[in-house]
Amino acid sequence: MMAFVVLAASIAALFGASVAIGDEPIAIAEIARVLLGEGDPVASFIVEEVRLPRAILAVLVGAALGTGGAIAQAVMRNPLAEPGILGINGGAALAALIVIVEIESPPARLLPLAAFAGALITAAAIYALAWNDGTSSLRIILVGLGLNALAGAGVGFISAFGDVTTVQQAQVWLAGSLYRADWETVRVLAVWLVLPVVGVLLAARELDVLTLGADAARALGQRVEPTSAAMILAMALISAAAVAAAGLIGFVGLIAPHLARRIGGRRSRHVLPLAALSGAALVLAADLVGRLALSPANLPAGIVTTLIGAPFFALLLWRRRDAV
């Protein structure tokens, strides 16, 4: 219980950090004022159109990393395993940039449509060629990352021969930045994410399962294939999801997991709920780190959390040298 509050105090200080801090700082007081209703006009403009909106972004965003995180490292039984690092996050992201560079002014719906198409072709890709008579961590991340190359090589194909304006702006986006935020992708992120959220927070029970390995959670009568299956699509899902509203942030959905058991222990009920909390205080620590370190200048919030999960990424590897 200890650990949800002060992440969810972390969460808090840093929320209104985010909207307090910027270009144009703004008292608490008046942040205060503005929410009632009574606020000067150019506070309510920044506060209600510019920050607001990006800090709730950050932390459905955040979440979303943090669970499909959780969700990678108990089905795949692999802690290395995470959406960014197994190229889910970057089929997602392919099919993405190919309707921002294909459609103009793409409807913030489409985007999650493309991204999901994306990320579910990918987690298959992974499972079909990773199995021989099961799976193991090694083929798994092998595969991933080789898929993670490929989806790479497609991003640079179509930003080499995209409209250049188009694929400037679509660059940005992939460095994982939140700087575009507003109230129409807020809505349909939290809408998108709604079901397979909950859906996965109820079958807590069947995640703890299938992490025993399917041998044991066939003796104790779980179906895993479907189970596996369900549990991939809604990390889809939720993955694609995140990249479609902010770009590749990557290594949250390795980091974020990786706390929660540290302070919460092993039990699914708590570590997605704390790899939730943990993901939306780290995008939200990047995104306010990104626009503080180089103002008046936005760094990518993907940036700052690709130079801290990049070591942690490498430590990991190094720990488990001789398990892989």
The other form holds:
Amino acid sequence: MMAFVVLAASIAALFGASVAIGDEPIAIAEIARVLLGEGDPVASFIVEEVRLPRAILAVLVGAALGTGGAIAQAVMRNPLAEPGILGINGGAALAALIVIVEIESPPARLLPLAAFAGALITAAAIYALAWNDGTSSLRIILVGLGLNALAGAGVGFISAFGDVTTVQQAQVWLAGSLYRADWETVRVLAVWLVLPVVGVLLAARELDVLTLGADAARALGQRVEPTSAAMILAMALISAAAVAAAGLIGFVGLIAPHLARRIGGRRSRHVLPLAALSGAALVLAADLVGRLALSPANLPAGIVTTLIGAPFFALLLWRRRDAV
Amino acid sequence: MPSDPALSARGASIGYRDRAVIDGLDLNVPRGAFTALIGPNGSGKSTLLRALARLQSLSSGQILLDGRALATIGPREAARRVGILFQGASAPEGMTVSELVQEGRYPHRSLFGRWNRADEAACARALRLTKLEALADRPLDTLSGGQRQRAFVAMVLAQETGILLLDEPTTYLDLPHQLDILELAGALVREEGTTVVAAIHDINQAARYAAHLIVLKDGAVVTAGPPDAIVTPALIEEVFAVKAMVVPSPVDGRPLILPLTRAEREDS
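With the form predicted on its own in hand, show me what the form predicted together with its partner chain looks like.
After this comes the whole thing, all chains and molecules, with the earlier chain placed first.
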């Protein structure tokens, strides 16, 4: 409970800082006036059209990445599984990039659709190549790394032949940036997230039974195949929506569930919401650091999370070196 | 044999790829008794138990649960009536004993049903019967092999099924822990009328604890019945290819198998 309060408080603080800090610092009192509709026009524009959607997008993207990671780790019975490392996000990004480059100015709602298709194809490929009763070995990770590299190569290929200006814009998005945040992106993401997130939360108990393994789950009376398929579908939806909104923000899906389990134990009904909150805090913090570290340059949040996340991944791998 | 078996197989065949492991097998599991499955490695004991617990599908024939085809019973209802302790069960990292045991309540809970007093009581009883109360909050990966095995037994006990299938519950355990598990199974049969079917390696232990033996070889039932009626030197030689002497145990009169050494075989 204590940890939960600390987590919620740090999100509130990061959120406030996100809105207040920037090239044009805005005092908290002024933000309050803006929210009450009494602020001066410049401050109102910055808060309402730039920083607020950006901070809210950071929260939603972080929550989505954290939830997706928690689902992946439970269904695959593997604490190293994460949609990013498994190449599911990479597949989503590749599909979205194809749409961006091939269709001139695609509508915002088309991107999640394309990303979802990409995520599903990658998930199916992992299933076909590595799934062995939810293998807990590193095999699934290796296959995922391979698919991720493949998606990366696809991105390189599309970028090389696409229109230079479009590709340049897409690169910023691809690096995992909240730079383009606007209310439309926030709305589309929120709509895509509602159903799968609520569904998975309601079925959290099914996720716990799945983590026991296919045989044990079946012995307890669970219909294992449809349940894991539904969970993977939800994970693909959630991950794809996050990628379509903010590109590749790596390792949040890996770190957030670990934090969540540290705080709240193993039960999915605790882990899922805590992973969502941890993810939100991580992306808010990463975006803030990215904006401030090399100011006035804007470092994409995805680069910050990768700088933190890659060593964390290495640490987890090293700790499990006997479990290969 | 009682007239209404708790579980039975009728012409059951099970194959992996094109090799039949079990071919047209018939058997009856008597209700409210301790049945032991014995037979050499590869005789189909595990496969048979897995089929009785719906973990393995049949290529032909059927399994009957209380006279009804198992395949027509919903998975949750079946899981409320048949529980299995299978080999090689593993829990996710960091899961505690009580978390594992609580999962045993899954078939009793509806999708949005809350954790209730019956769930709590079933888990408390399971922990008590397996003497795990003091270890309830310990992560499974910090326990010894015997304790971990007991935790999985506790999970299947929390499932509160009238039929309990145990696949080699004593393998890899030292003697006191082997006896703990067998005594517990025996007590459930005596005190609660549970039907127990256990695949057991040690024929002497099987004859000692079980009221009914089913002897398997090459995926078929060789014979079945009370230990003192069916265990003979000829059966042991036929099934295990071992020459042995069978004597009544001085403790309870049940058959005791004494495999002969090579020198003794040449003498006789």
